[in-house]
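Have a look below at one chain only, the form predicted on its own, in C-alpha cells format.
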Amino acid sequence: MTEFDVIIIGAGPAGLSAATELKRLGVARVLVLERERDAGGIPRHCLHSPYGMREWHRVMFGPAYARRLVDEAREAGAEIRCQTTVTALRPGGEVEVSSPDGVHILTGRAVLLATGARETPRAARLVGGTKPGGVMNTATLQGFATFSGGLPFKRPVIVGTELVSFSALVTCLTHGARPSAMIESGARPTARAVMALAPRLMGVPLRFGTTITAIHGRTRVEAVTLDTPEGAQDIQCDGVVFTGGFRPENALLRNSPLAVDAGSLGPRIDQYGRLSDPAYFAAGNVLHAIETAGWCWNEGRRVARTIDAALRGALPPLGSTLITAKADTDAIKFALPQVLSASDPSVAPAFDRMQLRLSRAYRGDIVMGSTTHRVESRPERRILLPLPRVTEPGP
C-alpha cells in the first residue's frame, strides 16, 4: 500500500489546477491519476478557442491550453500517472487502481474526485433503427479531428443545441464536413439564443421541435427518421453526432459508500467540497454537468485550498444540515452544495454560493430555508444564490 497526502482522480482542468495549487500551498505528495494515455482532459481534443482567458488572460486553443495545465502541475511538483484507472473507492481515502503494472491499493490523506462528465449516448436516448458506423458523440468527433486528421463522414446530423453542439458544428465545418441539419427537441436553442444564428449563417438547417427516432444504414449511416412538427420525415445523411445531455462521470460513486445527489447525479458535498466521507472531496463537472473549463479550473483551485485546510486540521467538522431549494413546480434540476457544515471565518468555503440549474424555463420564487429568491431563467443556465449560514456543526 502506497500513501500520499492527496490523490486526485482525473487530469482535466479541475484536477490539474487543484494539483498545482496544492503544491503551491506546500503539500508534499500530490498524485494525479488519469485513465487516458495523456493528461489534459477534454480540451486536448478541442481544436478551437477561446480557452485560457480566466486562467492566464489570453486566448488559447484547446490542445495548447491542456499542455499548459499539465506543464504547470508537473513544474509545481505534482506526480501524474496516465493509463491508470481507479476501480474502487474505499472508506478513509483508500483507492484501488489498475494500470499496466497491475492492481494496487493507494491511500491518500485526502482524495479529490475530478472525473468530469460525459454526454448522453444513443442508447440512453432510446433512438431506434440499425447500428451502422458513423454514430458518435462530440468527444469522439473531436478525437477524430485531433488525432486522425479527418472525419468519417461528410453530411452528418447534429443532435442538440448546447454550447458543445456548436463546437461540434465548427469542428465539422473546419474539417471538410457540412452537416445536413442540426436538430433540437425544444422550441429554442439550449445555448444562448444568439447561437441560433451560427448554423444558419453557415448554411446548415436548424430545426426546432424535432427529435431523431431512428437511424438507418448497414455498414454506414444512410438516413435518419425525424419526428417533426409536420410529422415523420426521413433525411439523407452519412453520420449522426449526439451532443450534450451531460451527466457526471459517476460510475465510481455508484459502487462506493459515498452519498450521491439524486438531482445532479454527482456526489453530495458541503460548502468545502467534502463528500459524506470527509477524506473525499470533489470539484469540476463531476458535480455539475456541465461548466466551462475555466470555471472548473477555478473550482479546482478553491477546493484545493479547503483540502489544504483539512490536512492542517483547520476545517470545521463535517455537518449534516441538508439544504434544499424549492420552487412551486418541478423546475429545479439540482442545487449544490447539498450539505452545510459550520462556518469558520478563517477558512473560505470552496462553494460560497448555491449553484442551481433548471430543467425547464421558470419564472417564480425559489425558497431556501427562510429565504425566498425571485428567479427568471431558462434551462441549463447557471444560477447563483447566497448560501444560508450555519454556526454550529450538524448533529
Second form
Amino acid sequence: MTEFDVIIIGAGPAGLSAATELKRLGVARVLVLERERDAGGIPRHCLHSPYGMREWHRVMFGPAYARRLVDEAREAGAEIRCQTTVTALRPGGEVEVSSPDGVHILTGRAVLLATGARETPRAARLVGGTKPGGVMNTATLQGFATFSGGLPFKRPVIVGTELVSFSALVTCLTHGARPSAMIESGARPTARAVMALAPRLMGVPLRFGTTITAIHGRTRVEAVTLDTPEGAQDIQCDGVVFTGGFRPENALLRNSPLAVDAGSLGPRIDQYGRLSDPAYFAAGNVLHAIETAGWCWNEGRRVARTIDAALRGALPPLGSTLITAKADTDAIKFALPQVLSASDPSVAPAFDRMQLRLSRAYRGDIVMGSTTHRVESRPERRILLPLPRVTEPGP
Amino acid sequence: MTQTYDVAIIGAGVVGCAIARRLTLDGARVVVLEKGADILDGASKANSAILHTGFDAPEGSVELACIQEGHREYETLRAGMNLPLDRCGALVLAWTKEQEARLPALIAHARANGVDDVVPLGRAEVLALEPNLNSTLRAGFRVPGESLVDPWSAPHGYLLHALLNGADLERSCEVQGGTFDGDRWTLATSKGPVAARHVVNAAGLYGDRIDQMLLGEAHFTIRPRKGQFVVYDKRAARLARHILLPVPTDKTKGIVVCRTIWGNLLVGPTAEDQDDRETAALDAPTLKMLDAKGAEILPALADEEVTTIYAGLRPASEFKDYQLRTHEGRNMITVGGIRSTGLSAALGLAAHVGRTLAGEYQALPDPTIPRMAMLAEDQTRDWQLPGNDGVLCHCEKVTFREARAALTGPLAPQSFAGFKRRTRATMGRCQGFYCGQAVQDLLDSEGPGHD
Ligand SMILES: Cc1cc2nc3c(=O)[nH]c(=O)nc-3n(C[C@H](O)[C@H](O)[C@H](O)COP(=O)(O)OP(=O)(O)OC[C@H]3O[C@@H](n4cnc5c(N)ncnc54)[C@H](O)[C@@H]3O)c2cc1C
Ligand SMILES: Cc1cc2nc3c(=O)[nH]c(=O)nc-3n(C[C@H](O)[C@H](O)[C@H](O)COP(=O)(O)OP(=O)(O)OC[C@H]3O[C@@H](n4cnc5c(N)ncnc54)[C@H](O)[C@@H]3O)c2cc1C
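Having seen the form predicted on its own, can you show the form predicted together with its partner chain?
What follows is the entire complex, opening with the chain shown before.
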C-alpha cells in the first residue's frame, strides 16, 4: 500500500490542471491515474477547436491542447500513470486500481475525482430498429477522425443540436463525410442560435421537431425512420451520430459510499468541491454534464487550492447544510454546490457561485434559502447565481 | 472435394455446436457448415441466458428430456472448460388472484417433471428473499435449480472442443442444395461441394427450409417469434438475486427480470410472431413497455440507466415440442423447432443425436479440452491479474490480453459482432463512447475488420 498526498482520478483538463496547480502550491506527492493509454482526456480525441481560449488565450485543436496540459503537469512534477483504472473508491481516500500488473490499493490523503462525462448512447435512448455498425456518439466519431484517419461513413444523420453536435458536423465535413441531415426534437437548436446557421450554410438540412425512431440495415446502416412534423419518413444514410445528452461518468461513484446528487448524477459537493467523505473532492464534468474544457480546467485549479488547504488542515469542517434550488416547475436539472460548509476568509471557495442547469426552458423565480432570483433560460445553458448566504438547519 | 466426412452439420447455432462436440468426441469426422460470417448469428445470438430445469416444460416431452440431460451435462463439463454457472434459482411470482390460483398446479407440474425441490412461498417469504420486489405481489414459489450462464462462451466452448479434436468449421458457407446417393450426401454450398455420410440439420430458423431442400418435404414450418429485451447497468443487478418469472401463459414464459452472468439486469423477452427470419427489429413503444414493466416489478429500477437493447428470434414451429426426426434410409437427422430452451437443451439434444449414430465410431481416448475466457462478474477476471496488458474496454473491463487471445485460434471471430460476443468489448454502459474507436483499430490491425 503506497501513500500519496493527492491522487487524481482522470487525466482530462480538470485532473491535469489540478495536478499542475497542486505541484505549484508545493504539494509533494501528486499522482494522476488515467485508464487510457495516454493522458489528455476527451480533448486528446478531438481533432477540432476551439480549445485553450480561457487557459492560454489562443485557439487550439484538441490533441495539441491535451499535450500542453500533460506537459505542464509533468513539468510541474506530477506523476501520471496511464493504463491505470480506478475500480473502487473506499472510505478515507483508499482507491483500488487495476493496471497491467493486476489489482492493487493506493491511498491518498486527498483524492480528486475528475472522471468527466460521456454522451447518451443509442440504446439508452431506446431507439428501435436493427443494430448495424456505424452508430456512435460524437466522441467515438472524433476518435475515428483523430486516430484512424477516416470516418466509417459518408452520409450519417446527426442527432441533436448541442455544441458538441456542431463539432460532429464540422468533423464530418472536414473528413470527407456530408451528413444527410441534422435533427432536433425541439423547435429550436439547443446550442446558441448562430450555430443553427452553420449546417444550412454548409448545405446540410437541419430539421426541427424531428426524432429518430428506428435504424435500418443489417451490417451497416442503410436508412433511418424519422418522426417529423409531416409524419414518419425514411431517409437514406450510412451512419448515425448520437450527440450530447451528456451524463457524468459516474459508475465508480455510484458504486461507492459517496453521496450522489439525484439531479446531476455527479457527486454532492460543498463550496470547496468536497464530497460526503471529506477525503474526496471533485472537479470538471463529473460534476456537471457538460461544460467546456476551459471551464473544467479552471475548476480543477480552484479545487486544487482547497485541497491544498485541506492538506494543511486549513479547511473548515464539512457542513451539513443542504442548498435546494426551487422553481415553479420541475425545470431545474441540478444546482451545485449542494452543501454549504462554514466559510473562512483565509480560504476562497472553489465554487463561489451556484451553477444551475435547466432540463427545459423556464422563465420565473428560483428560490434558494431566503433569496429569490429571476431567471430566464433555455435548457442545458450555464446559469450562475450568487451562493446563498443562508444557513438553513441541516437535515 | 477432397474427403468424405462422417457427418456434416448444417448450422452453427448453440445446437449445431453442441452436436459437433458430441459427435467429434464420439469419434466421428465432423464438418460444421455455417452460412453466417461467424457462428451464433441466428437464434443463438440473443436469448435470456437461463439454464432451465424444465420445471415448466410439457410433461413427457422431448424438450423436457433434453433440457434435463443438457442441464446435467453442463454441470459436469463446465469446470473443465471454465464455463460460468450462477445457481441463483428462480421465483415464479403471482401478482393477481388468477395467477395465484394457478400456482399449485404449476408446482405439481414441476414435481411431475422431476423438479422436486420447488418450494411454495407466501408473500412475506418472497419479499424476505427479494426485498426490492413490488410489494403488491401475492405469492410464489422458488425453483432452486434455475441458473444463469454465459450464452456465448458455452456454445463457443462446445464448438472449440470439437475443432481442437479434429472437426472442421466452414463459415460464410451456405448450404444451397444436396443429393444423397444411398450411401453419402453431396451438399452444394456457397464454398463448393461437401461430402458426408450423414447430415444433421441444425439450421434453426431455416430448419424447415433445409428439410424441404434436401428431402423434398418438411414436417414442420418455422414461425419466428421475436423477443425484445432492455438491459440495465451493472448497478441494477443488486435489485434482484433470483430470476423473477411471471406465471407463464400458453404462448410464452412471459417477461422475465433477471441478472446476467456479466452482472447486468435484463427485462424481457416479448413474444411477437413474424414472418421475417432474418431481422429482429426493436421498436421504441415495446422497449418503453419493457422499461415500465421492469419498474413495475422492481420499483427501484426506474432510476437505473439502460445499457443496451436487443432482440432475438425463436425458431418456433406450429408444434409445441421440438421437432427431432431421424430420416430412415436418408442418413439425415433433423433437429428443428428448438424454440425457447435451446441453450439449456443443446447438450441433451447432442446426446440424443449421438445415441442415434451410436456404434458407428470409436470414442476419442483422450480429447483436448478447451479452457474458455471467464467473463462472469462474480469470478476473477483478467483485469485483476498481472500481465493483462491494460484495459481496452473500460465499462466491461476487457483487457488487451483477453482481446488478443480472442482474436487467435481456430474459432477466431470473423466479424465485429463475433468479437463482441467473445469478449464483451463495447457492450457496457458507454456502448463504445470511450473505446469504440480503439476496438475497431485493434480489429483492423489484428482481427477480421468490421462486419
Ligand atoms: C466530442 C466532444 C467535443 C468537445 N468539444 C469541445 C470543444 O471544442 N471545446 C471545449 O472547450 N470543450 C469541448 N468538449 C468538452 C470538453 O472536452 C470537456 O469539457 C473536458 O474534456 C472535460 O474535462 P474533464 O477533465 O472533466 O473530463 P475528461 O476530459 O472527460 O477526462 C476524464 C478522464 O478521466 C478518465 N477516467 C474516467 N474514469 C476513470 C477511472 N475509473 N480510472 C482512471 N481514469 C478514469 C477518462 O479516461 C478521461 O481521460 C467536447 C466534448 C466532447 C465529448
Ligand atoms: C428471446 C429469446 C430468449 C431465449 N431465452 C432462452 C433461455 O433463457 N434459455 C434457453 O435455454 N434458451 C433460450 N432461448 C432459445 C435459444 O436461444 C434457442 O433455442 C437456440 O438458440 C436455438 O439454437 P439453434 O442452434 O437451433 O438455432 P440457430 O442459433 O438459429 O442456429 C442455426 C444456424 O444455422 C445457420 N443456417 C441456417 N441456414 C443455413 C444454411 N442453408 N447453410 C448454412 N447454415 C445455415 C444459421 O445461420 C444459424 O447460425 C431464447 C430464444 C430467444 C429468441
